[in-house]
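Only one chain is included here, represented as structure tokens and corresponding to the form predicted alone.
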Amino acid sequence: MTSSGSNYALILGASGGLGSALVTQFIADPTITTVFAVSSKGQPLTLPVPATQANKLVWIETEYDEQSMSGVVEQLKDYAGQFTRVCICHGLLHSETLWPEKRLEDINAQALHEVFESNTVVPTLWLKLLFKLLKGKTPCVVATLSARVGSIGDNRMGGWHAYRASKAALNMVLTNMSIEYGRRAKNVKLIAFHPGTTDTGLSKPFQASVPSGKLFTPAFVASQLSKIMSSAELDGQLLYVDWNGQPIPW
């Protein structure tokens, strides 16, 4: 691969439902030279990548501790200043050992740590480590998966303490980062993105209560996010929007 005159996309957390859809979305984008996909798992066998475009994809496996993540950034150093799209797709709502809390008695210290690690700590570390790759003259838009339930102003129901709090904390981190990136890397725009209820493993146990027409395919959400990123203004301000580009109250 040559880095001369190239535009690169970087998907972090690429093996999840939305991450995989974003990989496919950017591979199909003729303006993107190469898509770097990073995950803790290998490339999914079901990833729909046309044979004619397979050479656009580079898959990198990593653990999500800071040392391993630093190693990923080191691998990408030859492409510094040429990334135009970055998507941070990490997120944890439930697992085999934890479940969203419905009442105070359900709060568990270990679950809090796990949820904050995935939803807040890992994206924060990526934004710290990626700075030297993204800073430059090439306009670069970075979208991180937030959630509407991370909005303090929009909270009417309570519950889901760890998930809500971790996404609210992520929003604060992104606000901080947008201020610092705005001073030190004016070519970078940050977005906190709410994908809506997307048909992935994260939402699977809760889909029965989703209103008709409000359960979105990963491909649809990836397309919507791509449009939002394409129209984003490099103004040094954090954008907090949903899948339809509508602003969400903090």
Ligand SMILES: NC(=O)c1ccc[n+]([C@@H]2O[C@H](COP(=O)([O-])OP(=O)(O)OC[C@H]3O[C@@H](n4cnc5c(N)ncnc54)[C@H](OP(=O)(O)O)[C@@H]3O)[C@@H](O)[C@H]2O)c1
Contents of the next structure:
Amino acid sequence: MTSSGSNYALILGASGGLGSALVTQFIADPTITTVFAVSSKGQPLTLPVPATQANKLVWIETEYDEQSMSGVVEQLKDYAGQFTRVCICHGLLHSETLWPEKRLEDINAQALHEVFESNTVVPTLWLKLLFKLLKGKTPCVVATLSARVGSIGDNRMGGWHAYRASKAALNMVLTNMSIEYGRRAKNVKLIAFHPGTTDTGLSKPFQASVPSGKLFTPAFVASQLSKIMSSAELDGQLLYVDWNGQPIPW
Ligand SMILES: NC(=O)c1ccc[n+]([C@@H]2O[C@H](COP(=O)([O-])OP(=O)(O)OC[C@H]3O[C@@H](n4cnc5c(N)ncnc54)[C@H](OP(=O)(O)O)[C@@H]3O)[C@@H](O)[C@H]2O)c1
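Alongside the form predicted alone that was just displayed, please also present the structure of the form predicted in complex with this ligand.
Next comes the full complex, this chain leading.
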């Protein structure tokens, strides 16, 4: 609990499958006062929470250039030092114009740029810009959605060049950030989180090969992440864990 008695959650990339499940998770959490949801899209007309809880939500629409993102942080400055939960949910694997590469001949510069922009650049800018909002006395846990395929040690299959490389780069950024936050904002704990294969638009085209029982609902994963965040220690160390809290090799 912050000194003002308020606990704020911030979900960045709030329209995605996991982002919107995390919004719902934290709105339903009685310890959270207000959920700030930031997205490139407008607020959905209906939320899967009781009407009595819907007033806990503040929706902020933005583009993801640094100037617009700074504007979001400026809008939140009155709540500085009172955020206890932050989830950075951006990620891109495929779109109408790009598809994960099966072999090196599929690599395309434009697709590399787009995937790195969403998976690495935007989360990195948030971690830069949020520093002044999060630094303080209130324990704050920041989870960034990474992926197991970003593990260099765990890579035995290859392929998905842009996505894998962008998540490995994200993991390095998070390692760097945890060192700097650990020095300059000791109240902040960073987590690189692998949700497991979760039933969202991102995984939709690849779900046929997922073993039975291994395709998770976004609500289940949001609940798991919330538990992991609640039990995280403020030790200045970056956690790289899966949905079950199990460590992943770098
Ligand atoms: N689903 C899985 O099986 C799975 C597995 C491993 C890791 N993950 C990771 O989990 C995270 C959430 O994925 P999801 O499954 O919820 O996917 P999703 O439903 O496709 O959501 C995509 C998310 O990425 C944001 N986004 C999309 N294009 C972007 C761009 N060009 N620039 C910045 N942000 C962009 C969206 O934000 P807006 O709110 O602005 O739309 C949204 O938060 C991603 O990091 C993904 O890599 C997912």
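Positions refer to the first chain, counted from 1. Between two forms, the rigid core is defined as the largest C-alpha subset superposing within 1.5 Å. Here the structure is a predicted model, which means the values were calculated and not measured.
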Under a superposition restricted to the rigid core, does residue 45 display a Cα displacement of 2 angstroms or more between the two forms? yes
